[in-house]
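The chain below stands alone and is given as structure tokens, in the form predicted alone.
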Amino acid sequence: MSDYDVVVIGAGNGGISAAALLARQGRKVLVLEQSASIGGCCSTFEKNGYKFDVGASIVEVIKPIEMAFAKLGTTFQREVDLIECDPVMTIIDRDGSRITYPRSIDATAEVISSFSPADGKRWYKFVDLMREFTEVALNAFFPQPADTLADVAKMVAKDPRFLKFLPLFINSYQDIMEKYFKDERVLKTMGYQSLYFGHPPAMIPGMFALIPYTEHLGVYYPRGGMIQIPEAFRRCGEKLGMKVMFNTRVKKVVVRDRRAQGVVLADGTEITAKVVVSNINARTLYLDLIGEEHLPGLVRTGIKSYKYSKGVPMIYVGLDYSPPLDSHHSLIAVTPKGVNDYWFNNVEKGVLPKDNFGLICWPTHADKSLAPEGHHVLNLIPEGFYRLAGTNWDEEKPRFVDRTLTALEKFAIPGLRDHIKVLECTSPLDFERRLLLPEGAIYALQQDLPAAAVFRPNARSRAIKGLYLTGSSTHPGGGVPTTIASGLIASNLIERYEP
């Protein structure tokens, strides 16, 4: 007799959503989280009265999340107080000029047309393409497993329009952007978004070009911080009997006769289970927690072939005033070519750029309760990466923070330093240590075409029976709605294959 029907390793969005959904099926579920809090990169912490989001800063494309809560017998909106962010983005150029995009598609067309009439017209053509593709993706791609070619065939059968959009999977993000927009000023507003998926525009599949469109379907911030999303799943799951244990690290997955039968904790305790769900990095799962001795040769080779996704530094700033910004998100303007140059000349050479770009998140623009009255919080995400040539993050972090603040004061937030009351930085190395993300890989594994969909580690393991994967390592990849979609997919597969 097993201790539990299901043991879930990791309380990130994928793990905690799968756990709640499995509890809804009437299963006895235990979630094991190595840290003291829930959510992984989608979490929130407090320091000196200021609340900061660990990583994720907004949520959009919320249909997969709504689907998961619907299966729990509730709604996303009932469980989480979502604040709409409008405008969706301000793009700040280094000369100090700003372009702000409102949520309205028509109003955004007017903004683009004000400096590029031709691209203003092309915007509508781009929207028409992405509107239909988003419908197809949300219906047939994101909520469906992609473990086999048969699964892909089922996607096509569910929505035959899928075939129409195959060029989006073959062409790159940059190909799509440059097909529809010609003005460099417009391209500067849409080049950075490819890094949301961990690669530059030249390397990421064109399907991710939907993001500059889906932002206009609604960008939301959960009142109380990003942790409110995983906490909602925790709350729903615990009402159904799900149990969560914190500060509990899993050392091994117990495998007998090619079947997962439980886990061994760092203190040596063994917990048996009929099914094991992993929300951790797939390489760590297979190579360390399971062990190569349990894997067929092709599986070992395949798992080792995956590269880790990008890591990022986060700078958390508590301010005693309202910063001179216009939107929840402000982006430092950069063209697709500029992002590519950064990738090949900086990331691949391990040299941090002197002239950086990235994202400025202003959560208190939406939710003032995150800081003392009259105060505000910023989450700065200047671009960075794990492997540094000739130095390391422990040495580089103070210099990196100083350069970032100096640059932002010049053209984005004048006088910033004079108002700082709290200043913290989490480097990719810190993410590796605290959240056990190898190389600080926030999306677990690379997300280019050779590691997407059917080429990503399977949600239902082929190598180990009774083992299922959720989170960024498996389809549909990294991000808040996508990892929750993975939890939905895994729970559906377990319902089908594990009586």
Contents of the next structure:
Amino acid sequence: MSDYDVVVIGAGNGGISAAALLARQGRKVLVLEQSASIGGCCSTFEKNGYKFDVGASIVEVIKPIEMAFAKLGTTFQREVDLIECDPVMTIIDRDGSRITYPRSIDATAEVISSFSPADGKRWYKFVDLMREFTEVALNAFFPQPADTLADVAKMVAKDPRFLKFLPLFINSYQDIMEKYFKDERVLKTMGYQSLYFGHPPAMIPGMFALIPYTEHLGVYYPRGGMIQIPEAFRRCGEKLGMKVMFNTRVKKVVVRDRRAQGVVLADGTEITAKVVVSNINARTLYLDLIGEEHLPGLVRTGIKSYKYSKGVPMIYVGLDYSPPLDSHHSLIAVTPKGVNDYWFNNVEKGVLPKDNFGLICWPTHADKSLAPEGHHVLNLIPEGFYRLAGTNWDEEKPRFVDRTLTALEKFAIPGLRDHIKVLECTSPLDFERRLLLPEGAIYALQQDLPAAAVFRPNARSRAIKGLYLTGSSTHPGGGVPTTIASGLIASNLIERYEP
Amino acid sequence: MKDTKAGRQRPDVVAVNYVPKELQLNKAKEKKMGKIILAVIVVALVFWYVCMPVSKKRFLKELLRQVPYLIPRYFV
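Show the form predicted together with its partner chain, please, the one above being the form predicted alone.
Full complex below, order starting with the chain above.
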């Protein structure tokens, strides 16, 4: 007799959504979280009256989340107060010029046409392609398991239009962008987004070029901070008897006869369960928590072959003024080629760039309740990475923060430094220490084509029976809606295979 | 038919592999053509690769680098 039907390791979005959905199936579920809060990267913390989002800054492509809440007998919108962000983003160039894209497709075409009429026309062609591809992806790709070739065949059977989009898988993000847009000013507004998937435009498949389109389907911010999304799953799960234990670290997954039978905590306590769900990095799971001795040779080779995804530094700023920005999200303009150069000359060599770029998130633009009255919050995501040549993040952090704030003050946020009331920075090394993300990898593993779908660790482990994976490590990869889709997939698989 | 030492039989008449001279010439021509076609394909591939933008080369190189891991990854 097991202590629980299901033990879930990690209360990130994938873990907490799977746990709630499994509780809905009538199972006795325990979630073990090593930190004091749920959500992982999709979380919010408070300092001196300012609320900052740990990592994730908005949510878009919300269909998988709606599907998960529908299975829980409720709706996303009922559980979380979503504020729509319109305009969707502003792109700020180093000369101070700005381009703002509204949500409307037509209004965006007008903006693009104002400096490149030809690209304005091509924007509609790009939208037509991505509209259909997004429909196919949301219908057949994101919420379906992709463990085997049979699963892929089922995806194609579910929506045969999938085959029509094969060129999007064998061309790069950059190929797609440069096919549709020729004007450098337009390309400068669509280069950075490839890093949302952890790779530069030259290195990821063209399917990810859907992002500059999906932003126009709606970008939302949950009132109260990004933590409201995992909190909503927690609320739903707890109503159904799900239990969450905080500050509880798992040391080992108990495996007997190639079957997961529970976990051992850091204090030595053993908790038995019929099924174990892991929401942690798959490399950590298989190599540390399970151990190579339980893995067949092919699995050992496979799991070791994955690289970690990129890590990022975050700078959290509490301000006593309203920053002169235009949108919830502002990007520093950079062409696809510029992002590639950064990747090959900086990331791969471990040298932080002099002229950095990145994302400025202004959550109090949408939700004033995150800061004291008249005050504001900025979450800055300047580009950075885990491995630094000749130094480390503990040494580099103060210089990096100073350099970033000085640069942003010059061309993006005048007066920034004079109005800072709270300043915090979480480096990739801090993410590794606090959230136990190896190398600060926010998307767990690389997210390129050879590590996607059937080539990403399976949601239902083949090596260990009774073991299921959720989160960024498994299909469909890192991101808020995608990790929740992984929770949905794991709960469906458990319903089918673990009666 | 005669009996051999090993007890097997061998035919009295041995077929001679005769190929007319014209056909032999055609075969040589075919071989030459095959080599030319192969060379053209190789040159075209090299030309295609050389003309390819650096970003595309990186994309393909990275895909090829990971090909040996695809089968192991399928089983993870």
